[in-house]
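We begin with a single chain expressed as structure tokens, specifically the form predicted alone.
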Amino acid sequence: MASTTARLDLDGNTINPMTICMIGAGGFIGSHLCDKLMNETPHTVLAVDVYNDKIKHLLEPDSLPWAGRIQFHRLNIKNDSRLEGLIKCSDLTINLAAICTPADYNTRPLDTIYSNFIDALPVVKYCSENSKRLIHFSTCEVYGKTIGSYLPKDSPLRQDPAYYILKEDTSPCIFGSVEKQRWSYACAKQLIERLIYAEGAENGLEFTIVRPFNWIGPRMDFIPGIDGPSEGVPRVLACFSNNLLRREPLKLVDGGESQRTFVYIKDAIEAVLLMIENPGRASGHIFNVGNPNNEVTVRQLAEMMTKVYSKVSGEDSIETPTIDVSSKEFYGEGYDDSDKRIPDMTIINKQLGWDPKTSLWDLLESTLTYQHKTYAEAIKQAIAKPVAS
């Protein structure tokens, strides 16, 4: 429950509550920052989603402590004129709304584009036109790949940092080639921060952009045929739990050789509480929101998955547990991957006083034990069930 003590910003100023129009709010990420808000803040959060299974728990009964401070808006903000109307009444607008997953950029490449970009110009605009306060949550995939995978193989500048950590204003941006589909996404989401950074230094637009390097916990992404669609493939952990939680061999796209950092999304979300309260310090700014000493290559992640759902769930691993393929096989034509993506944290320290603090192991086991809990019986059914003829 939120505190009855002032809250004071991290130059020791009062923080006034605040009304927060957060679109996508019913998501994984949204729904943790629901939470946080409601639980240590006074801010009131207008929550516009098409969903809101994910923050039910916050909207009933009318008894909670926060009742009145946050309210739902079902809306798709493709075609819905109340959009301008619930940014026009709020200090501050925290777009999440996005297609995010890996399998439907090559497979829906113009549903991508349309979502991350077009979709997104609308928020834009009422947000610059209105004089209110914008956070936009972009994606580490912005930066595409590393100049260290262009290196040759042998060379000993691909142990260079230089060559492979990310950051927000210096490192380019390298894509495939535009045959390669899966860039679609990172484009459109480039595009869209190009145009909010314009926004900014012709028209005065206040913004904060988070680029999030594959935030993990409860409620993350989805389970096939559970509590997602049937077909679609999410995103790798969601991917790994799957498999696990069905005793499947988990799958490594291309040998499982890409490396990727997690962080675990109550550590994020830390982050995010404090770009929403210090707007001095934020305002203006790119940040990476990542853990770079969670670093693995995604074979290793699915041997720490393996070992960590058998201690969550008492059961012994497979005898296969993991098993190579293809990305052609996966995803389909027109799939291409980055080969690291570390992010380096200089400008959300100094501005923000920002560290993760979470180990890969422990957000492991929470996402995990979660997952097991409210998953697991669900799929044994599904599985036992007959097939119709």
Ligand SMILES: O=c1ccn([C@@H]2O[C@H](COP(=O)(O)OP(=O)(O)O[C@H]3OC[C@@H](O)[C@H](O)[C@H]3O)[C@@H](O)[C@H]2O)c(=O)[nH]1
Given for the second form:
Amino acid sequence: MASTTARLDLDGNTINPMTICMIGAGGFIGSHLCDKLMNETPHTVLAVDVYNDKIKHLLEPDSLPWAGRIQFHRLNIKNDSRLEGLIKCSDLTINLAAICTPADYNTRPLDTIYSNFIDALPVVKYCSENSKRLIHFSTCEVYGKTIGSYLPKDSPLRQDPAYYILKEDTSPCIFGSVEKQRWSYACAKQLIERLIYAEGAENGLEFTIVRPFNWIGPRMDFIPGIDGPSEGVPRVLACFSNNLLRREPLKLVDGGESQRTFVYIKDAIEAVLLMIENPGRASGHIFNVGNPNNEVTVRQLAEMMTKVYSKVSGEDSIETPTIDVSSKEFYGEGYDDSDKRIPDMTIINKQLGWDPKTSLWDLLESTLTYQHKTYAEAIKQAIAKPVAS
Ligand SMILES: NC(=O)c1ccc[n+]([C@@H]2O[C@H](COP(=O)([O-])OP(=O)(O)OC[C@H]3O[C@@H](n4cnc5c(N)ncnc54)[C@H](O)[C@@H]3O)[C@@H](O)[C@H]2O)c1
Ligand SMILES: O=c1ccn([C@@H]2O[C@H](COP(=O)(O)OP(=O)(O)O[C@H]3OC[C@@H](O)[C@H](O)[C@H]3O)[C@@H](O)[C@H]2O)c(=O)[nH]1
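The block above covers the form predicted alone; next, return the form predicted together with this ligand.
Every chain and every other molecule in the complex is listed next, the one we just looked at coming first.
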């Protein structure tokens, strides 16, 4: 429950309760941010989304301790005139709304570009025109591929951090060709970042841009055939969870050689709360938010998830835990990949004193415990159900 003692910011000043218009509040990150704001702060949230399943526990019943501090507004920001009013009556807008699953980038590139650029335009415009603060969610994908990936495979420079560490203020954005439609998302996100930055420079918009590096945890995406379409392809955590729950081999795209750093959603949400409550330190900045210590190849992630799932479910793993699959077969034409993603943490550390805490093993253990508790029974029933003839 929210504490009754005054909350202080990093400089010792009292934090006054604020009203936050959170767009995309019903998604994975939004639901965790709403949890945090309701449980630990006095702030009010106007939660905007087309879905609310992931925040239902916060909305009903009226007797919840935070009743009155969270209101759900079911609206599509593409075409709803209520959006400007909600931004106007808030102190801060946080925009999380996006299509952000890689399976969509090359198969629905128009929807991806519209969602990540065109649909975000009115949000930026209303914030700028009404002098409202904006925290906009971009992505680590704006960095694209590392400089090192273009060096010969045996070049010793590949070991030099200067060729792969991703820094907000100096790293270039390196995308594949236009035919590689995977980059439609990264490119749209990059352009909206540039627009927000320009609104700040030319019109004084008070903004913060967040670049999440693979935040993972409970409630991420969906399990195909249970709470999402059977043919849907979510992000890797949910794909691998689905395979483990169904006792199927985990599919390693192009051999699972790409590398990622994963951060626990609860650590990352701490960073967002610091941004919310320390505008003087967060405004005008772009922040990497990730955990540089949790780097693995996708193959190593699959192996670790297999071990952790065995531990939390009490089931032995299957005989062939992983299989290789080509990216063309898995994602279709136009897929491409980021080779390696390690965030530089200098700026967020200096401005907000934030550091991630949770190891990959620990975050997988709590997340897979949740997946098992939430889905194992439903999967068993779905598998047992005779197929309708
Ligand atoms: N999770 C990550 O690791 C990660 C990494 C990089 C960037 N991001 C960015 O963070 C943001 C949130 O990501 P997430 O993981 O919570 O994704 P998510 O898909 O779970 O959440 C996005 C939410 O936005 C809503 N939304 C989309 N279009 C909308 C519209 N037109 N009107 C109203 N609501 C709409 C969706 O219904 C969904 O609930 C996205 O902008 C994403 O690009 C996330
Ligand atoms: O079943 C699977 C799913 C995915 N993968 C691989 O696992 C890696 C990670 O895939 P994810 O689905 O989590 O997505 P990515 O890390 O590539 O991109 C994500 O990064 C940051 C955000 O902006 C987005 O949420 C998303 O674009 C990729 O190399 C992908 O090819 C598999 O090998 N098997």
